[in-house]
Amino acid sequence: MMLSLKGVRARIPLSDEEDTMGKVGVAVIGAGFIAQVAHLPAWSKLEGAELIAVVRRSEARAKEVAERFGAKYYFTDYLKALKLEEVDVVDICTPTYTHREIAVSAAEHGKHIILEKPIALKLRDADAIISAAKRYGVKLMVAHCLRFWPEYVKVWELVKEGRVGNVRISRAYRISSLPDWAPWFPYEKLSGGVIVDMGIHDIDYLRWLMGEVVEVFARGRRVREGIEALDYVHVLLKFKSGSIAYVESNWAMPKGFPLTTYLEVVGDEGIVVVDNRSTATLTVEGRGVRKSYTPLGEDAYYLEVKAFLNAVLEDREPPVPGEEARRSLEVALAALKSAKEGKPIKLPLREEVIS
């Protein structure tokens, strides 16, 4: 099931066009759910960027999305977007199994790359993307959005300030019904299943917060009938520091069940909790003090895209480079391997997990 993006291009006339000299030209490749709810709105708000092109398999849908977000062109062939001199950056929002082909091609065309997580489904594909970006001198960032989510950033700051002392244990869960907006989620070879596609959010964040993982032990199963990939996995992570964390990833809830997330970080002097079902989404307790924060209103996707744009404009390394994303993928794949084999898996991995 390879993604085909071959087709035609059309230009949408723009009235009252702004002077775009000095702006970074952007092409968004893949204009489905995550592009429309997160990436495209973010790019449209950034003064330093101009949306040049949108790519989608359906010509009619590509045209509609381009018109809605003010793109100059729409395509069904991503190579046509890559050949535009106006395009400096490509934002790849296609299914994970297509990432290597498109990202490597983007690097070969000299385009800076922001790539939806996970970076790939195989370590060798992640290595190929990272290598291509270095070879052609382009910037590469993988969109691990929890590193920009205001509540999670605040937890990171509180922990680094020592508000809970030395972190000993953490617990994170991410629960929803099976996403029905993409037919490739139920197949391990296309999505990696729940731990690689969704659980990697918490894995990446906990690595950022607690350091490198040295061992993984997981259990998982297929709860829903007709699904080929694991849709429920719980994971115990052992960190180099000796700390441990529990991660639960669940696509097995009834249809319509809202995305529910929870994070708990416990140190030897306090605890901090983030609960997206709570009115005060973040609470920290420690050293005799309890403080709650009301929901923080900043848009994580906007902050994420802005951070990448600034890295391009300022010619510096993006905040989530390819190597970081590869390490998080490795942990997620180790969890998948552990769930399949029923035993702990030490890192680094010595072989591919998804064939």
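Take the two forms, superpose them, and find the largest set of C-alpha atoms that agree within 1.5 Å; that set is the rigid core. Numbering follows the first chain given and starts at 1. Please read all numbers here as calculations on a predicted model, not as lab measurements. Compared with the form predicted together with the partner chain:
- Superposition of the core reveals a Cα shift of less than 2 Å for Pro318 between the two forms.
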Contents of the next structure:
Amino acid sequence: MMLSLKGVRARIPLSDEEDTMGKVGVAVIGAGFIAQVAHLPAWSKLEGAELIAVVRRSEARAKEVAERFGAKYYFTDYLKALKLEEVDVVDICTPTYTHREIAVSAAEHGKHIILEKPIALKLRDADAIISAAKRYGVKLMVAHCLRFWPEYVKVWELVKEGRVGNVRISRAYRISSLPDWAPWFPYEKLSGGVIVDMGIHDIDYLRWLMGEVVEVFARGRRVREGIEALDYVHVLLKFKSGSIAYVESNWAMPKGFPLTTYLEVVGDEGIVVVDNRSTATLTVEGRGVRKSYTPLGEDAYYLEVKAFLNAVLEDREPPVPGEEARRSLEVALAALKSAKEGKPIKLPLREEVIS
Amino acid sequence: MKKLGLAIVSFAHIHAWNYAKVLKGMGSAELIAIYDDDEARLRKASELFNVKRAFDDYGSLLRDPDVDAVIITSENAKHKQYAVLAAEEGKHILCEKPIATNLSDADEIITKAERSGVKLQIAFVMRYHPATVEVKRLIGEGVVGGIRAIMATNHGKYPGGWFGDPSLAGGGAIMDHTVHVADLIRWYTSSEVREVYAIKGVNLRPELRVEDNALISLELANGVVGSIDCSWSRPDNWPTWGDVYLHIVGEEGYIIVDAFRSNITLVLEVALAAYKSIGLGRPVKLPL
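Moving on from the form predicted on its own, please list the structure of the form predicted together with the partner chain.
Next comes the full complex, and the chain you just saw is listed first.
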């Protein structure tokens, strides 16, 4: 199958041989949990893409992942992947505190970028990533997966079709145990804590659904013993429209607690609710599997990566550009600031919250 | 032992009709008199519950020596006048929540009841729900460790009538739907709320003069944080009246209580068709 390479071609000269292959070369940097469960399986399903390289700090693990997903190369140094001509796009799945360095470097090497959420922990880091992408003319998309989550997309569509009238009040939660697949989550300087790392999903989704946030009030706690960052935060959001929303982000559940998400959107003509626990259409617990979900359509991560690939191929703005992700980060940081200072915070934010 | 003689004061609140029903089956108490300032409602309740002593004058009801206690289920703003007079006449009081629409009325009710030596109870019915009682027991046993946070909702439909009148209700959804879960949070944490932050949005029903949606964030004296969604955010055709939901986050575990979660679904038309089918002895096509 021949695919248009307009977006790639415009900026990166390809050899004839590569052109006839018609595939976008991908390097996945940071081949840890989210890359292995979400991004790598998606890339390997996409016909228009070819997995060129994976990068991990551990050579043995990099090799294992490269073999499992059929990557041509594996590296422990991301610069080696960025220097490969056959790499057109990089998918950055490293810890949040490394995003700026890697994303800016990727832009300098002329690579299009899909970056895990949150875009960064500091607004100036987000700005640096956005301006580097602009300066070097590369696409930048931040992987806010709820914008591709079939149930959440369906709710968005129902709302935009006017099925609930004007949206007035929403509730969105994400409740789980502390992520145990990487050591950096418990530290505010590395992850931002539960509201910046996980709550940003719901914040970004609600912004997409309800428009810009003008004021934030939040309270937070450190519930689990030994955690340095906040692992419980609730947030009251006021939107420009005058409507309001409640967001709760909770990492304080016991180990093994299944990720619980809830979304309720109430308008003046109706209500729509998605609750992944009580409406699960599929529940399985077995050898190495414990899952309860509502498969309405295709895998969200596949749809997300595909949307980015199409934006590259068709030379269009990706669906979640850096500026959008920066605004969601700003709201999450305002919530963190409010929780620390005990008062409502108006947007825009004038200063950094995480030092 | 003599049965306790009870009177229901006003059928303005829908719970009055529930109280009258449950009193019918109670061995130790009897509904002997009713009062209402609405003539039609008084007549309806008198007929429905077969109560002979139906007063349109509150003083006459209070002078009835067989009345030991009153259940006040009037509009919120009228609680004080009925409760104070009842206390003065030495009648015990069960008063619908909220106790009053302002703190000075609440203080007056409490002081009067204390001075008159009558029992005063506010109808925090959620303290008697089997699930919420079990939660209290579990917390007491320490199964979740120290409580750190509680998320609560008490959603409902718009109750209609005087609930939309600020002079009678004292407010909207916040006045109607905050106190039940606020009371549970105080009960479970054995602590008092020391700070409240709240926001209200744009009404779902623009014609209302009271707020119908709002969000509340609390901090208790012992450091627990809490949130309450008190909104009348359920549309009229929502399958249940609403919810009382709490997610309690402890240092060593959690408790989720969804006190009125519907676990029986009745699709009336299908049930009616089933009866019809039995009667006719043949299949029945829908819609009826």
